[in-house]
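The chain that follows stands alone, in the form predicted on its own, written as C-alpha cells.
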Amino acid sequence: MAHAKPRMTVIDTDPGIDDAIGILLALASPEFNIVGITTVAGNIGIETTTRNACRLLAFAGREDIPVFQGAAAPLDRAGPEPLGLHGEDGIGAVALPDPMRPHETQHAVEWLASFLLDQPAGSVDMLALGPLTNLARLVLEKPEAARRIGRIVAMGGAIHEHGNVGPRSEFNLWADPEAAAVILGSGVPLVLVPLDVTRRVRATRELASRLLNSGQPKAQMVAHLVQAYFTSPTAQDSRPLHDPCVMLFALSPELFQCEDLELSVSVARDEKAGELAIMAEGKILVRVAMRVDAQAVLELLTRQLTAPWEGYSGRG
C-alpha cells in the first residue's frame, strides 16, 4: 500500500547494476520523497559508486537530490575485490550522461547525522542496498541520529537460501559483516530483504523489450540496464533484481510475506562471514521478507516505470 503522503528517503547505496535499478524505480515514483543518496564502497570503489549515482541523478534530471560519500572501506577488515559482475564501471558500460552536479563535501555519516537531528523522530527512511558501513557508523558514532530513523529497509542475507558468496552468505552482509552485525543489534526497525526473496523477483529479456517499446526514458533506461546482464556469452535466461526489492517492498509490503525473527550474524574471517543463524528464543529483533508475489511486484515495477515522467531523455 501507497504511503498517502511522500516519506522522507535516504537511498544507500553502492550502484550496481540492480543499484541502478532501484535508484531509477525510487525515482519515478511519487511515493518517495528522496532527499538525498549516500554511497558505499561494496560492488566496486567508492568513487565509483559516487560517480554513477550522480550520473543516474544526471539521467533523471533530479541534481536537486544531494549526494554524500561515505566509507571507503568496511569496517574492521578489507575491502572485497570488485566483483566485476557490473565491468568496470560498475553498471556494465550502459551509456549515461556526466554528472550534473559534484558530490557533497560533507560525510555521508555526517550529513545523515544532521539531517536526522533536524527531522522529526521516525520520519525519514533508510533504504539500504549495499554493505550497512554507513549505517553502521551512524549507530556507533551518532547513536542519537541514528534513533532518529523511522526504519530500515536493506537487501541483505540468506536464510534458508544458497549465498552467493559463499555457502551460507549474501555479499552485502559478508562484505561488512561487523556493520550488518551493528545494525541487527542496534534497535532501529529493520526490514531485510535476503536472497529467499530476491531470486524469486528475475528480470528477464522479455521485460526489457517491454520496458524499452513502452517510450518512457526511465523504462529505457532500466531496460538498457537490464540487457547488461545478458551481454555475457554464460547468461542465463533470467537475473535477479536483488536491490530493487527493497524499493519495491516499500511501495507495496503487502505483496511480501514477513516473519519476525531473532537472527545473529558470523563475523567469522573465512568463509562463514555475513552468514546469518535464527536463534531459537529471544528478543523479535528483525522483520524478515520470507516470501513474494514475484508477478506482482515485476508488474508493480513495470506500472511505476512506464508511467509519465519528465527526465533526461538522452543515453549519453
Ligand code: RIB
The other form holds:
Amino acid sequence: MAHAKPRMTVIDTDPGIDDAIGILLALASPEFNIVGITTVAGNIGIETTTRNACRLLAFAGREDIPVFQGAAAPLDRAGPEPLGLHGEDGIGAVALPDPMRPHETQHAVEWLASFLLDQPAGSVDMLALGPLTNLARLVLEKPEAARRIGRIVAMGGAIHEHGNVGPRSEFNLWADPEAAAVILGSGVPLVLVPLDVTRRVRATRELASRLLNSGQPKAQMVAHLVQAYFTSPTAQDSRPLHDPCVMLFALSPELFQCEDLELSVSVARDEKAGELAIMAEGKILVRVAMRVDAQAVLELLTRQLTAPWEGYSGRG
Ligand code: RIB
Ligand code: CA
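Form predicted together with the named molecule structure, per the form predicted on its own context:
Full complex below, order starting with the chain above.
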C-alpha cells in the first residue's frame, strides 16, 4: 500500500528506556518524517537525556535529524531524582554508540518556535514522551508558534488506573504539573495516552526474542532495551511500553478507544501532584485514549520494527 506523505513530527523526550523504544519505532516507520528531537529532563538529567537522544540517532544512522536540548528543570518546582528503573546512563546500559553529531546550540523552545513559524500552520505534530516543560514554555513564551502545532500526542496521566508515583499520579505529569496545566488549558489539539492504556501494552521476553531473531538491527536494539527493562529493580514478567504507545496511537488510532474529556491537573506539592480530575463542564476537551487492542498494537510494533525499510541505515 502506498504510504501517505510522511507527517512532519517532532519527538519531545527524556530517554529513558521506553522513550528509546518509541524513538526507534518512529525512525522505523515511514509514516513519520522526524524533523527534530527536543529533550527534557525527567527520567534522568538533561545532559544524559540529550546524550541518549544523540546516541540513538547515531545507532540509527540518522545524523540528519537535529537534537535540541531543552528544559533542565520543571517550570516551578525542583526536578525529580533520576529513576533507577532506567539505570545510571538512563538507557539501561544498553550498548549504543557515542553521538556522531552533537546536539544543536539553539535551545529546544527557541528552535521549536522558529520551525513552527516557518512551516504551514497545522503541518507539524508533537509526540511528547516526558514532562511537558518544553511545550508549556512554548505556549507561554511563543503562543503564536504554539498555535501552529498540528496536535500533541502525549504519554501522561492516569484516569481510572492507579498511578506510578502516587496513588493517582503518573510520572510525566507529577514531574511538572504546572506544565501539564498549561498544555491542558492551551487549546492546542491534544491526545493524552495515560497509564490506563500504556499498562496494557506489555513487553515480554517472548517479544524480545522475536525481535532478536528478526535479523533487523532496529528490532534487535529494541530487544536489548526490553531486556534491560527486565534487569530493573522492579523486574516483573513483563514491562509496560508507556512511550511507544504514543507512536502506536499516531500510527493506528483505530486500535484505541478514546473519550473527549475536560481535565484538571493537581499542582499540589506532594504525591498528589499531577493527579487528573474529570471536570463536569467541557470548555477545553482533551482526547484521552481509554482502551487499547493490546495484541494488535504489539503486532503493529513488531511489524514496523522487523520490516526492512530503505529509510533506515542502522549501524547496529
Ligand atoms: O509514567 C511513564 C512515563 O514516565 C514514561 O514517559 C517514562 O519514560 C517516564 O518518563
Ligand atoms: Ca519518557
